[in-house]
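First, one chain by itself: the form predicted alone, in structure tokens.
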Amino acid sequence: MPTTPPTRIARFTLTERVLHWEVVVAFAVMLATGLILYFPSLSGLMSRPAAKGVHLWAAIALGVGFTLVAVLGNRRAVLRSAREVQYLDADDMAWLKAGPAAQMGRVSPAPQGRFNAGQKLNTAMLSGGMVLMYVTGFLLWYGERHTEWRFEGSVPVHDLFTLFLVLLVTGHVYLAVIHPHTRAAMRGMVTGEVDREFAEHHHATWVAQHDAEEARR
């Protein structure tokens, strides 16, 4: 007699998570110290050179965390989430040609995997923004102790893309939090699942490869 599947699949394994919150953990507090760095107006707030250390040091954080956490943890996890946001199929164009309204909506244009299209897209950009702000970080870091590293480039392009990722960040945010249809995701970063029902929705692909998965056990 079949058994009716669970209402909740899970998505993401602890290591997922806990690599996820480190994310918005340091850049909460990278971006704080940022703005105070970058608007005299905010230096009640704490001194420059209290700021500046709290910044460089919640930057380091990141970076030592999320090394320790992807190697001690679930590395097959890890691995597999990093396949799985490297390449557009046709159905995550299809899906991206479908536009915002279509995507947004009750139920995705396209069939989609465990990340759609535009999950994909953020985690590329958002990862191409933090080496860029990494590398542009040290440069303004080091370039105070030794001037031959002092580049002009270094201050506006950090703030360029300190400006990029904010942005970015916020749509995130409204799409996990605010949107109607979408911030049914957002049980799947704490709690490690998420409703079957909004899953068969915006990511069929992946549900139909979980149950096939489940069915093989």
Contents of the next structure:
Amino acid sequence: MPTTPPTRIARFTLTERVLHWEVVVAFAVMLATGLILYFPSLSGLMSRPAAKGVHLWAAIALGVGFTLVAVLGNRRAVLRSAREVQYLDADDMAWLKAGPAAQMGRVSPAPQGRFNAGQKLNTAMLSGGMVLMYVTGFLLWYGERHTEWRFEGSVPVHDLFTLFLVLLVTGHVYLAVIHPHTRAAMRGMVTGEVDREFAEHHHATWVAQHDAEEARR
Amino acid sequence: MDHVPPPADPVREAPTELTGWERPIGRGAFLATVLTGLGALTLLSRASGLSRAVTNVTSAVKPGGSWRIYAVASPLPKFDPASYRLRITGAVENPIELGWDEVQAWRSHPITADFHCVTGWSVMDVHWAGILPADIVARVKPTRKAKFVSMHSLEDPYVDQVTMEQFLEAGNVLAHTMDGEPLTREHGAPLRMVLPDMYGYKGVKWVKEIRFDSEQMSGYWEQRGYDTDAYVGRSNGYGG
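So that was the form predicted alone. Now I'd like the form predicted together with its partner chain, please.
Every component of the complex follows; first up is the chain already shown.
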């Protein structure tokens, strides 16, 4: 019988990680080509038809790729994550009320599940923002040929939500890559496992559930 | 009641018992985001005043203003003052070909106009300066055959055409200056046609030739389904 628990614990399945990185790649491509289409000073970098083509195909590739992986991959894991981010409990509310300094500290201000309250809301708002980008992006594309689908609001909403997504993603990338107390989470999205000590500090409820499940086996 | 209030002291080391208190707040955040966007889409599409306000904010904070640069070829045409020639040809008594110095020597006329793109964005109060269509007509003297005027771009194969009447409408200018500066490369240096009553695709950039035509032809975007008479608010599906 091992006396010390393993130093890492599994947080994300391969399916969840592939879905995450599909979004990352497509988002980066769409942001880069979108900025070329948006800023006059960048317009010389790539021809407009080419940038537009890449932008549209990246959106289609993400839609198809995401659906395929979610359906053909580990559906249970996907549904579990989707459920977890939708619900907040009393500890999540305590976490939210603790404020940024505590939330970004070495130990989370309230015990959290596999996702903390910030991650849940970030995922929810990013998903909502991406739905809107698909809706307005479709209208922009379809409205070029079918003028009854061209609305004055499509362009400004597509622009505003780009800014919204960029702000959320900037915060997310900062916490995942730079911030000393949270960047240990990055390993989970790359290898699937996170350091146990990090998990105990930031996701104590999840670690307790995880250990209880392991013990039952 | 299944509502258990959050604990008074949020800083605890050990995980709490599962309380059973759960609310679909994440789902709510998702729906709120989507509904906010759809609401903004509806509102901005219904109230032009609001779109205009958003446009003004964008112009103020975005480098390059609210302009978006549309081009059909790459790279953008590069203006070389030494080799540039402006040809004004077709059904005219005095066809001319001018070097850049001669173009600049023409009387320059300032206009201020809003610019509207058919895809839904606008730039308000653009200060243009350039050559008046009436001055062009006076100089080259179109013959009676001339019914249309086509504008040809250094950006091959971009072209567009308007009727003589449309070409001579007040407020039009063959612009070499925008907001007090010579036209930049992305805005169509050295010359772009400005037709404020019409959507931007009629205003050819990087103009190399003005031709007076006897026959009607389809411009670049008209070949792709856009209206020939591209009046702002009254064409391409706008204004019913």
